Amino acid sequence: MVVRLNAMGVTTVFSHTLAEGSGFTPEQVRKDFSEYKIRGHRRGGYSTEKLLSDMESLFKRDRMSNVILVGMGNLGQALARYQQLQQRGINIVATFDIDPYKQKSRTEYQVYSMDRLQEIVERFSVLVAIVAVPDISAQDVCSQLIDMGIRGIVNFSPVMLKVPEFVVVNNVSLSDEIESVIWFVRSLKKGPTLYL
């Protein structure tokens, strides 16, 4: 958003502008900026240029993050072709699948077989992996990854991965996201957060 504004030639933004565009309240925006020592001007708002550089260093978007993608089924392939990741500084250095036929896929990426994992993780010192494999193999793949040095996992499979506490896991469930909207629409009030 700030990128767009800056590109449009806007030099300053106000907390309420950012809030409207991002779904937060102006107070939340200011509190969060404040906590990370990002300062604005009393009356002139925030400078888009300064904001951009502050946020780049804060999120460390200045250098690209190398990640690997394991599992080249439907979702894996979609992620591999997903433009936005590059723009956000997320660089998929390699993709993997047990099935060598997935190599035929229409992705520009080469799909490696699992036995090349070690080599590539080491070569690019990759710390984060995206797991988009079927549930049955998720835990197995996950354990392998951790052994090879992976310390962060974005898990698209619907199983709770068992990991040591020094590994961070983010579980993303597309079904849950859709189901929660269905729930809201049907009941028009807040439902339980629990999906088993």
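Could I see the form predicted on its own next, after the form predicted together with the DNA?
Shown below: the chain alone.
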């Protein structure tokens, strides 16, 4: 929300505006900001530029984070081309796939064989991987990544990965997200009935 406001030329924002956009109370917004030493002015609100800077520092977005992407099917290719990752400080340093054809094809990104995984992880100090492989190979890929030092995985594969407690996994299911929206839309009590 702050990014949007700043892009629209808004220079200050009040806690009640941030609360409306986030679903929290203005008091909670102020309390959370205060806890992280993000300061505003009682009559002037928060500077959007300063707020962005403070939040980027807090979430460590003020420096690039190197990640790797394993699985270069349609979803993997779309993720590799997704421009907003770079804008958010996420740098995909290498992509991997077991398909020799994908490794040899000339595209805007280099696709490596899994044999080069350890070398790339060490060279770029990678701790996070994006996994977009079929369900049949997801757990094997996950275990291999953990053995090579990966400590965070964004999992687009349609399986729940088994990992040690020191590894963070974020499971992303596009179909679950779409089904969730459909369910909420069908459950709406207000307005005209929607047929999907």
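Numbering follows the first chain given and starts at 1. Computed from a predicted structure; not experimentally measured. So that the term is clear: the rigid core is the largest set of C-alpha atoms that superpose within 1.5 Å between two forms.
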query	finding
Core-aligned C-alpha movement of Asp176 between the two forms, 2 Å or more	no
Displacement in Å of the C-alpha of Ser15 between the two forms, rigid core kept as reference	2.6
